[in-house]
Structure formats: C-alpha cells, structure tokens
Amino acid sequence: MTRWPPILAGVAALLLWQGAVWASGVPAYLVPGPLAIVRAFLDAPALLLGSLLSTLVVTFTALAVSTGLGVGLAVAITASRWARAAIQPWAVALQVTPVVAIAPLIIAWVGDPFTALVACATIVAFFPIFSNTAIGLASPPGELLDLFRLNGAGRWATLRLLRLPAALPYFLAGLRISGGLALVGAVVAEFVAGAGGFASGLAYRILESGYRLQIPRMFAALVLLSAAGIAINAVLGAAGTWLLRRRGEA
C-alpha cells in the first residue's frame, strides 16, 4: 500500500501540468507539457541515452575512485594519530570547496576531458564515505577492544576482525550518499565543460538544447537525469540492505 500514494500523486501532478499548459496556450518553449517531453525523446532517444551513458560511466567511475580513496584514508587516520592530523583537515577543506568553483582549473590542468569530469566528480563524492568510513571505524564498544587486547589481537588483526566488519553498515550509507553526489559532480562538471566546448553527457544536452530553445529536449535530459538518481540511491540502498541482512544484521 505504501507503493501506491506516490504513483498516484505522480501521475496527478502529471495530470494536472498537461491540463495547465493545455488551459493556458504557453508556447512549448516556455513551458513544455509531459507529452511534449515524452516526443522530444522519442524523436532522438539514441542521442540522449548514448549521452545519459556517457554520464554514468563518469558517475561509475568516480563513485569507484571515492570508495578507493574514502575507505583507504579512513583506515589511515583510523591506524595512525599522525595520519589523522595530516589528512582529516585537507579533507574538510575539500569538501567545502565548491566543485564549480575549482572545475575550470581541474578542466585546464588535467587536459583529459574524461580524466578532468572524474576528477571533478571525485572530488564531490569522496566526503561521505571516508566520514562515514571513519566514524564506523572508530565505533566498536571498548569492552569489544578491550577483549581484543587481552586475548594478544595486533591492531591489524583488531582492524580486520573487529573494526572493518563494525564500519560496513557506516560504509554503505556513506556509499549511497555518495552515488547521488557522483552524479551531481559529473553533471556539474561536464556544465563547464560543455560550456568550454567539451561535448559530453546529458549536462551537454541541456546546454545545447537551452542555446537551440529545445525545452522539451532539455526537460527530457532533466528527467533522464533524475530517473538516473533514483535507479542508483535504489540500486545502492537494495545491496546495502541485502549484505547487511545476509550478515544477519537489521
């Protein structure tokens, strides 16, 4: 029962903006109704698909490069004082930079568009899965540590066994943050870099497609984007719980 209240207040609100543009006559290029945007697709879904692909290889990508990173550098500030010292405030620091902000020189240095967009979505992803990481390391209870120590367990073999399968649950929220911030990132990268004429990506379409007045073209990018969010928060959100229930945790 709870599947359907969404469904139905989705397809009333559809309802409802098909009835508005159709009650007022705006031209199509203001404001495009739901079936204006369901013809721009089809009049070239291969071209929008093949750039909604494009989008999510750098999503992928930097969602993969983020969990190396966050979960490396989690289990060094976790190991080492000195490490933690080192690398937790240039972590905060990146994280508050805006990524928009830094994009053009990212884009400029790197040279590679591909490498640059990565980069760039990296940057946004990364935050969450190494605090979340990190707190997860530093939760078990002392009793648990303490246990550890007095049956002669190294700190590696506390990591492994103790630690590490204490942060998971940490981990996997952090990583379903992340997908929706990979994506975020690689948009507002491939922003720039279409503006700087880099074509790639649905991002691209939306700037074409504003500069052309293809509004409805530019809302269909607009939805495959938000489809594509959806799909991976769900996709995320489905693995976590599956390894958490099949490690017999709720």
The other form holds:
Amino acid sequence: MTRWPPILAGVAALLLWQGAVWASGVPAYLVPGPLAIVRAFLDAPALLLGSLLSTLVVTFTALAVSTGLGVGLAVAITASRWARAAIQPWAVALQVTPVVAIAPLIIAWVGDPFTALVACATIVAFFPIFSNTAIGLASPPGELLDLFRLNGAGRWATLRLLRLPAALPYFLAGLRISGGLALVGAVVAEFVAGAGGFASGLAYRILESGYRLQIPRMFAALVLLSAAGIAINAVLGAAGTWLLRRRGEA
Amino acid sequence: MSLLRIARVGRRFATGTEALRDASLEIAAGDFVALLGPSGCGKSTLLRLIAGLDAPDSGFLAWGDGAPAPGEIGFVFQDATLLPWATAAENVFLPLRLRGMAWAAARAEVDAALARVGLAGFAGARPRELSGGMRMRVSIARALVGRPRLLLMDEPFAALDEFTRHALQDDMLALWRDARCTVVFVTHSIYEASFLARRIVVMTPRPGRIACEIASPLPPAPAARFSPEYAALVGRVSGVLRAEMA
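What would you give as the form predicted in complex with the partner chain, now that the form predicted alone is on the page?
Let's see the whole complex now, leading with the same chain.
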C-alpha cells in the first residue's frame, strides 16, 4: 500500500509541530500550532470560505479564458506559418515576464478589479495550454496526413478529424499544469491588488491577517489555498484520465 | 490496357540527393508489381509519385482513365498508422467519411472490408487492443474499402514477425485474386517480392533507377512458397540484384 505512508508522515509532522509549540511555549503570533489554526478557521469559516470562493472564481475564469485563448492560438499557429511567426515570440515573451512585475500595471490600466485579476491569472496560466496544444496539433505522423490528403480532406476536416483529437492528451496535460498556475496567478494578482484595497480573495485575507497579527488565521487561509491547489490538480488529472480511458487510450 | 504509364520520371530532393532517374514503368489493370531494392533506391519515392503525394522534376505520369480522384488510390504504410482513439470500424470508415459518406451508407462496405481481411468480429476493437498483425489488417481494410483503382503498399509487412508476415502474405495473394485490384508493392525482401508479385521490378540506388524486370512463373497461391520454382526464382532475383549492385 502506497496510500498510507504520506498520510502517516503528515499526521506525525502535525503531532510533532503541535508538541513543539506546546513544549516551547512560543506565542501564537509567531508560530501557531495546528490546533490554533483549526480554531482560527472555525472562528470565521464564512469569511475564509467566502474568500476562497472569490479566489476560485478568478482562478476558473482565468482557466477558461486560457483554454479558449490557448487552443485558439495553437490552432492559428498550426494553420498558418504567418500566424506562427507573429504569435510565437510574443507568447514566449509574455510567459517569461514575471507576473508580479506587470500586475500593478494591469491593475492600474484595467478599471474593473475582477477583470484585472483574471487578466493577471490568465497571463500565468495561458502558456502550458497553448504550447502543449500546439505540440499535440503537430503530432500526427506524416503518413496519416498523407492518408487524409489522398482522400481529398481539406484543412478543416484534417483539423477536426485528425489534429484536434490527436492533441487531446497533450491539451489535458497542459490544462492540469495551467490549473495550478491559474491559482498561483490569481493569488499573486490579489496580493498586488490587495495593497490597493479592493480585493476579497484569500491572498487579501493573508495580507490582512498579517497586518493585524492574526497569524493563526493567516495560516488557515494558507492551508485553504494549498488544499484548493491540490484539489484542482487532482480533479483535472482525474477528468483527463477518465476522458482518455473513454477513448480507449489510457 | 494500361492503367498507368510512368515515363522517364526523375526526382531530385532539395538536399541534392537524386532519388530517382529516368524511371519508366507501365502498369496494367490487375497487375501485382513489386518494386524491389535496397534502401535509398528510390522505390518509396516512386510510390509517392504514383500516389500524387510528390511531383516529379522530369518526365511524367499518364493515367489511362484520367488522373485518380480522391480515394481512388489506397495506400498502406509500413506502420498501420491507425487513429488510436477510433475503433477498427471507425478507422476503416475514415476514407469514406473524408469523401463525405454517412456512416449509415458506408456501414455495409466497412463490414465487408473488415471481413475480407479476417476481422469480422473486431469492428469495435481499439488499435491498442489488437496485435501488430491485426492492426496491419485494419490498415489494409482501410486501403481497400473504397475499392481503389490502385493499391500502393510501402513495405507493409516489414515490421511484423515472420509468422504474421507469412499469414498476411498468403492473405494478400487471396485478396488480390478475389478483389481483382491492382497492386504496387514496395519491399526490400527478395523472398517477399518473389512470392507475391507477378512482376518483380528491380531497382538500384545512387541514383535510384529501374535496373530490370523479372516476370514470375509462380501461381498466386500459398503453396507456391514450398515449390522448387519459388526457390529458383529467389535465386534468379538474387543473382540479378548482385549483378546490378556490383
């Protein structure tokens, strides 16, 4: 059984952590124990879960936009050498620019805070979907492309019946990576925006708790954040496996 | 009457390799022609020129009944190259679908094509559930399903084990006899060319050209594999190849 070791190790670490906090008598505003963190969550569950929801809405909106944009641009660069030359370098430029550095600009330029957060998260999440899908669209072997040509298939039929289905496993792998990145992007943007004072996401709770020295609540928000990331990864992974298995490929 | 006349065809790639020089060949309806030669002799290039997937730099191809329309050429590659997400039936349906046929109209033809290659019970199987030989059979059914004027095969059995290869060669002969199709078959195996083809066209490399042609005296039947005539033909083809390569 490989299910139990990580759980046991986690429980042991929590016990050690709580024990160390008790034994040393370190104040909760420096290092809160796991029990204090749970208590902080139970003190304000609606507040924290509301913030989680706010962050998740930004995350999934950004993921949806990234999917549309990533797949659309991947199809464009596969279809046309011009589009490839025009798009590829800028996509890479966007990918290597740290979002923390451009988030203040975006937040200043885009009036609507929700749109600004989604834009930042999309910049971070877009690239894996885009580049993976592009690789997948180019993955069919030359023989299959020849077969389509021999039977008079045009670009559209080749895209629909060959390139897009062939790209599905690549796209799903990209989507899984982008899911985690969208959350990271949303949180980074919230941190930057939080300083401006119009956000309500988990990152804002972390900042706020920090200012007020409510360190257990800060940790509770952090735990929610990483749980959300793990859940997104697991759900997207399972959905991908299910889809591929249904096609008889996994 | 001539199905296809290939006249002094040449092809030089951008890399400078002269893949084919002055190749001339006439193919009649009902022929089974093997293009035999070592790697780099231009046999696959010639096949791609016939398919219209590539164009010659010199010479021309003249079709007896006009250039083939989409789907009138069946092509079998060295790998089965099936769509991994589609069932055997969907893979065989693909050429008909690309020509705008609906599944309901194509169904009988797809089933017949699968039955012809001995896969009647495997319509719903995915490629990964099939053995290498069965995948190749699906690939052959896919090439035959539109009743093509010409069936082109590029070393289709080279990647199979010997038992499977023999079984598929026997079946190929039966298919050719019963379906009355015209086959151009590329191979680097002297045994395969001698057993299958009615006409063995020997090619030599650098530059790729057609050296000579040998007519097979064998009957198109599996039993021919064990006849002294087969052994004699293999010996004769080997001798010609050795002389041409020297």
